[in-house]
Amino acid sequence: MWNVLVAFKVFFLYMILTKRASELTNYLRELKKQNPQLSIGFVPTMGALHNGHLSLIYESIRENDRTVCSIFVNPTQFGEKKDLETYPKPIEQDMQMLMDAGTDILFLPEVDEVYPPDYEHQTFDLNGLDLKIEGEMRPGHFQGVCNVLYRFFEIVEPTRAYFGQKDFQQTVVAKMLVDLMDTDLEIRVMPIAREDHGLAMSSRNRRLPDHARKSANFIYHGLLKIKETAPEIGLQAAIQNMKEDILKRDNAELEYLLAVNANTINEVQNLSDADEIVILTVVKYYDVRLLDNMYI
């Protein structure tokens, strides 16, 4: 029996909710039997949704026949138990946002649905990518990301999966995982969604004091300045200027700020070192860890 909650919005618009992996797989396979050309878009999230997530939903709806969104706070990608326990879970608000956006299916599994007793957690050969930058600071994080994405891709069997550019290194890892799985799944990376004042949208932003949420736009403006000035003064000089600006700010702590090859995540020193260069940074502001990046 297809065990779902059908949440009606208005008239004939609705969203299917299921917590069962097998039921979701069987349902989507039945749809594909009826229409072999059916395209399925998939948006994996950990909930606490904001307009950045919704931008992924809208793009999936635009490009696919059906859109599936998952909400699952994945325990294998949290290094500290405290971060896992305190991660926000406003599920009713999230469900309403997804319904209003036009999401077709919400997958809301418990841990044992994603990782059943017979599942053996894998170690994926990411060619060292999982040990760099974010991976160095958060040991095991990207292996956890790969395991949950591997399971979701098995369950949903999507045509396309959607990620935000804000978690840039994660998008590169997701592409590598797809290569390792040898599937035709397309990874779609959408531009960073920003608040009106420039701060990259994140579920973490709600933990900032109101005044800090606005003043945190110094990160975005610093990245813009690097992009503007690097051709004139050099890449490393432009980066150093932003580092010095951050050091002068109260309640701001720089974890890292560097330029990398967009494809390999290897650090570069000059604009001529790679065809595509991304500036990656993490700033801890009022004890909230804020990620951002920008192509230059």
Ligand code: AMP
Given for the second form:
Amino acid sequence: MWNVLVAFKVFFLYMILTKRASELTNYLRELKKQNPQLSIGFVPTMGALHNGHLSLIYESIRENDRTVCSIFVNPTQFGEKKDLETYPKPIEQDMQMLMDAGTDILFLPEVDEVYPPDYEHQTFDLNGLDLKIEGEMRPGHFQGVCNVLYRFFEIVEPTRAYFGQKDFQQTVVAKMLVDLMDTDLEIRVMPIAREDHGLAMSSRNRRLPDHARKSANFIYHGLLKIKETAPEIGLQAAIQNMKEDILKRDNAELEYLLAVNANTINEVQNLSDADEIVILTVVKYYDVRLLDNMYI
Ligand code: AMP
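Next, report the structure of the form predicted in complex with the ligand; the form predicted on its own has already been given.
Once more the chain from above appears, this time first in line as the rest of the complex follows.
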């Protein structure tokens, strides 16, 4: 049953589910043959969906004739085996959320469907971007991301692909990949969806103890404070204040906190160093890696 296109019908809503890459490619090509103007929006995810993912889906539905979402926990982008093995997989809940949101197609492949035995993993020239900041903390991560996106872009042939600003460096890497692939695909970046108290939504938040999930909004408030105070006290002093605040907290460990040029991801020291500056941070809180960032 999983090997064929299956249409789930719930109160006139339906979503096509496929696990087969060739089936998906053929189906979408057939649709495009019938309507050459047809636009396809693509939202790649690793599942354990939340409203942040859904914001990407809604925008894709708004901007395209068809929306394809993939759920695939890509092994090549995980350094730590434990993180891969314990990644949450509430697939039935995810399917219901996607269907309720109005997703047209869910692509749910197994590993060998994405990376067939003869697939040769590629090394993309990302100008060193894959080696710094998040890439330095997670060696091989962005090459893994590029390999999976390369395969998905080949399979789906989307008009637009949707990414969250939450994974800021990934959005820059995705744009570089599209340049390298020399396709017309448009990368769309959506704002960070946050829980009511400010914590950036993430599939990993569910690993936090309840009390820690509540208090983890200190990251968001710290970023806001940098934005507010940097014009007065200077960018580096504002960053230093947030570092000191994190140091004082129990069970919090700072991996990085720095200001970068939003286009190049090169570190900047002063507000005058770039037109668009983003503060990037990762805080390990109760052993959960929490990513966040903010334009200032
Ligand atoms: P993931 O399933 O973590 O690989 O995320 C899939 C996509 O959803 C990526 O483009 C993420 O950047 C995006 N995303 C994750 N969390 C959020 C969020 N809180 N707000 C907006 N987009 C998000």
